[in-house]
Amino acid sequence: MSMQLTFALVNGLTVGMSIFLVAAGLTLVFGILRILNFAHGGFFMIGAYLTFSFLQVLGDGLAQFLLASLAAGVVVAGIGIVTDRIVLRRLKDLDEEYMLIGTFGLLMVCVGAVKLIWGLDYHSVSPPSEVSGILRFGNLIVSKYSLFIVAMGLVVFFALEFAIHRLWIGKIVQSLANDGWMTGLLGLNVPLLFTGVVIVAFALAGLAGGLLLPNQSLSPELGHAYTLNAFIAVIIGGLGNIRGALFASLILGITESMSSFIIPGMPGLAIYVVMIVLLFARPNGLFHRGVS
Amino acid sequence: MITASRNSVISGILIALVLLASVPLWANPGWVFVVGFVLVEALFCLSWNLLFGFAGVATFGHAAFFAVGAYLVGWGLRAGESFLLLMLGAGVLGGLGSLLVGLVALRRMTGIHLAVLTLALSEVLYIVIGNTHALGGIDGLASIPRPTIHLGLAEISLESSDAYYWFLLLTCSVFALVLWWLVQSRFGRVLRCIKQDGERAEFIGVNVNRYQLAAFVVAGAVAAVAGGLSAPLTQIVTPAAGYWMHSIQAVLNSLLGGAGFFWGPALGTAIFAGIDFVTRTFAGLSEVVVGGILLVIVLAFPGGVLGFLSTLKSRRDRNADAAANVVETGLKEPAE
């Protein structure tokens, strides 16, 4: 039993980090632009498909895999610039409901585009040989790829934390989140900063798509599945809060992998129950104290 | 002016009813089924828009109530229960369910939080249904029989597709007209007042929460009725009836047709069905088209198709008025 529990815990940590990789960009866009982007999962999916295509050219290997993921991040960031110009900028001033619906339209366009470009077939990719296989810690068996995901999640988290709380750009972005108008008055180029945030967030989505590619079967449904979980994590963690998103993602991941213990026979239910409870208990997020 | 537009709406409704009633006479059975399906979805969307377009409450889990009705009627018909009783039960169960959700959620949450909460609750129902053996699990309830209605001495068999279609049309029309009447009544006007400014409504003594709760209950009950009607039509009920994409579909249909207009969602449902039909053979194209249309609507025409048409009309009327003024006064420039 305890072995099973430990196994579920490690598994949950991996699932949680996967959710966080998607949620990070989502919460960043919300924190700065105040847009809850339903389409984020769609761009994540495009990143996964791009990585899949790049890998077919590059071949196996950890370096190739990382390169393909990064390239996917760059391409998706480019798509992000266009999307920002055409859509996001105009959505900023609308009601919340219209933002949700507009970005949902964007998600549909992403799904449709993926179907048109890559077709309806399911694909699967195995992890690069360096991180495939398992490690043994006594009785505990952990897949190397799980550890890789957890490590990548931590890298992204600390990079964002460092940039936001320790670098000059973080100070600027924080001031932008607090008061865009005043930031503009102080002579900073607000539209340019918005574009910068969108680029980072979309690059994160594309990168996450690449890094998580070997974890699942690649299909046009991928966008929907991840959107919902990342959405939940962002809302539980507090909109715009990166640390909150990490904690919420881990809670959700562990809940998900423990759900067979908590509510047997109803896979996937526990995550929603936890979410509903947290929505009532802490409607403004786990760490409510404004944007960070 | 108002009576004129009202008359035109009423004559439009009558023409639509006659056309819809005649569908089984000239269309093949496949089409009758599709139109019946659109009617059910239209009623479902009208009930959602009572909340969004009139009460100012956006929910993203409305399909849960649809599923409640569909499963109750589907399960009951298989067990041989009376159809009318089941439909009544569906309405009551949908109303009670939404009362429960509304009591817990409406007072505490708005905007995104309410949207996500309702979505999560509907997902809970979806997962529970999908894993309940008695309800057929993920495969749902199949081979649901078409009912026969017993009215005292008379018996009306709805076993043929055409008969069931006419029953469906009658029921959907009655419920849609009741909703329409509700929107025109004092209740509907208070809801619109709340939507425009909840705080001021509160000031002039409106119990905002109670009115929104009432709208929530009505919407839930009507959605469950629509679900109930769908069960004998499709003769199969699957958990997809309560999936969040179905809730979102109601949102999309309503916005496309025009959420600010009572009949907007019904028009949107018909247009969406048309788009689906035309693009059905191109995988991916339908999503791109529909998603693109949604974006255009949200960014450029938040009033939907009807909003766009009414802007055109008011512009034309204004030009006509200006022309009439010229004729009446004989002056090109009005004397100040």
Second form
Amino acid sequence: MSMQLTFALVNGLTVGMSIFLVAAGLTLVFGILRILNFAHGGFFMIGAYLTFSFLQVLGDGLAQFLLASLAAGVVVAGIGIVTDRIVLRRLKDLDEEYMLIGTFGLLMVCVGAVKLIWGLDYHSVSPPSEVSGILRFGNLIVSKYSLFIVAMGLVVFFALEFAIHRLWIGKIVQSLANDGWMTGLLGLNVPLLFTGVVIVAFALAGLAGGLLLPNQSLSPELGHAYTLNAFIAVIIGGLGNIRGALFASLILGITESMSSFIIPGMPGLAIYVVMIVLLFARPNGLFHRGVS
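To test you: the structure above is the form predicted together with the partner chain. What is the structure of the form predicted alone?
If you are looking for partners or other molecules, they are not here, because only the chain is given.
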């Protein structure tokens, strides 16, 4: 029994880090632009499809997989520049309902583009040989790919933490999130800074799509797979807070894994119970809202 609980805990960490990889870009955009990007899952899906296409050319191997994922992040970041100029800038100062409608329309465009370019067929991709298979720790069996996902989630988290709290550009981003008008008075190019944040957020979505590609079937419905849990993590963690998104993602991942072990007949129920309890206890999220 204890071994099964340990396995469920390890699996929960993997699920939580998977959620965080998707939620990181989502919470970053909200922290700066105050836009809850409903289309984030669509760009995550495009990142996964791009990685799949790049791997057809690059071949197998961990280095090729990482390169394909990074390339997908770069391409999705480029799409983010266009999206920012055409859509997001127009939505930034509108009411929330217009944001949701506009970004939902973007999600439909992403799904339609995927169907036109890659078709309706399902695809599956195996993890690179270097991170496939299992590791044994006594009686505990752990997937190498699970450890890889946990490691990638930590890399993304610490990179964002370092950039936001240690680099001068991070201090500017925090000031932009707190008072964009005053940031503009200091002579900084606020629209350019907004675009820079969008580029990073979209790059994170594309990168997450690539890194999580072996974790699910590739289909036009992929955009919905992680989006709901990512939104829940962002809300519970405190809108716009990177640390909050990480802790909330881990809570959701462990909750989902443990509930599948304890109450297998009611999958997914525990996540909503935890969300309700946490929001009653901390209506503004686990951490302070805003980029931090």
